[in-house]
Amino acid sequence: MNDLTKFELKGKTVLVTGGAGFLGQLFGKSLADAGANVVLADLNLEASEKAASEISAQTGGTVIGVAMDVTNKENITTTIEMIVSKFGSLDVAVNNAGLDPKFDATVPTNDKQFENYPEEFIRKSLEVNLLGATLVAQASVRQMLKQGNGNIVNISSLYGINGPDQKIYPEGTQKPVDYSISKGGLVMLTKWLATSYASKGIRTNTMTLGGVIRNHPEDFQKKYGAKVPDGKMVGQDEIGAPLVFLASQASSGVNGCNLIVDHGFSAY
């Protein structure tokens, strides 16, 4: 195997949670382009199947959509059993599913601030973003221990390692706290798994993303860009290759790492 072929994922099976979402579809396409069998898992079966069909048509790869609830242990276990039955293994699990609460200019200011932020919102984000990723990792590790190898990639955010600059958001709003604390927890989940299972042939890494451009208002892009060395948000075509690197043998010596894709936002 030469250095270039190490980036190939031919014959590998990759589970992507939140697979029908914006990032999940971008990840799915890049993984399929690299030759992987891709399973897009999402609460919305219709959306995951539609995304899988479109990516398969674009790439010629094997991509399937399935329904999975990352907060349901039974459902996760059944899904992984199905994946192994169909493809023979689960080589990579990408923990991408998550809630991303947004500021809402239509809600009374007092309801949006941390001091009055609803407890149920915080609980739900922790349940999906952090507990969900932990449960998926737990079920994946059980299968990977049987195989003697495996790879887990947790998708975090710039706001999981840096506090948000609330000044870039509309006056009277905040980027909610639940997103930051849940995404920050994924970084430590990675470190825990990396040190606990490397000796069993299982690697775990984090990929942390800065703001990925997607119909953001011009004013927001300008404010965000002012905090980035090159003034740019992350392009949609810039996140797939780093994931393929972490998912492939090209990163065989990388474990417990946080690969940050943010155009240097966090370098300051």
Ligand SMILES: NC(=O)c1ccc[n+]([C@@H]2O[C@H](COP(=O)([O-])OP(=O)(O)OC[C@H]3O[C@@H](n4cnc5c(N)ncnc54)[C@H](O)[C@@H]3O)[C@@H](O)[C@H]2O)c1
Contents of the next structure:
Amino acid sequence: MNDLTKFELKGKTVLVTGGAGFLGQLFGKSLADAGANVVLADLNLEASEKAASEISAQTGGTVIGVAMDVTNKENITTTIEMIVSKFGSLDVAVNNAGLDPKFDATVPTNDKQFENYPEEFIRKSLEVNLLGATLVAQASVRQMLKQGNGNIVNISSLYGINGPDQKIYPEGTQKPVDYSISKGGLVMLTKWLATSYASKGIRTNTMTLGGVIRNHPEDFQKKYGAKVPDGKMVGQDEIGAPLVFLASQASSGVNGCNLIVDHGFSAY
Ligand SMILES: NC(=O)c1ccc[n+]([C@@H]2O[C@H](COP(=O)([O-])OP(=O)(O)OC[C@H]3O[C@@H](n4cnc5c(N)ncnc54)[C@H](O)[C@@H]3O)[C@@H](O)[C@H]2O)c1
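Given the form predicted on its own above, what does the protein look like in the form predicted together with the named molecule?
Below, the chain from earlier opens the complete complex, with every other chain and molecule after it.
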């Protein structure tokens, strides 16, 4: 294995939660390009299967879509059992599923002030973004301990490490507290797992992303760009390779780190 072949994921099986979503599909394609067997797990079976078959057609790789709710322990366990019986192992688990709540300013209860922010929103985000990732990590670790190796990547956000500048968001669409506290928690989930399971051959890292460009209004791009050293949002083609790095042997010495892909937004 030379330094370049260390990036290859041939024969490795990777679970991507939230795999039918925007970034889940981008991650799935990059992982399949690197040779991995990819399992896209999302709430809706049809959406997962559609995403999987599209990526499979583009890459020629083995990509399957499954229905899995990250808040449902039995569901996670059954999915991992299926993965192991089909592919023989679960080598990498990517905790990507998430709720990125936005205010609908037209709903009267959705007062954008923190002091009136509905408790149910906070509970739901914590349940999916943080508890869900923890449950997936727990079930993955159970399998990875049997294998004697494994790799977990938690997808966090700029707003899990920095407070949002609400001035860049249009009225009524501010970044709420539940997103930040759940994404910040993932950084700590990474560190806890990294220190607790390194001796068992299981590495855990965070990949933190800045805003990934996707039909954002020009005005928003301008305001966001003013806060970034090179003025840019993250490109859709800039997130897959860093994930492949963390998922592969190329990062064998990297454990507990937070790889920040944000064009330097958080460096200020
Ligand atoms: N898009 C960005 O610019 C950006 C920036 C930083 C971080 N992130 C993070 O990246 C991840 C993916 O974001 P995205 O932009 O692709 O969002 P998205 O909404 O397109 O995808 C999220 C996916 O998670 C799935 N999901 C929600 N609840 C689930 C559950 N209980 N079980 C299983 N799946 C569930 C949704 O169905 C959806 O397909 C999120 O964790 C988000 O916080 C995104």
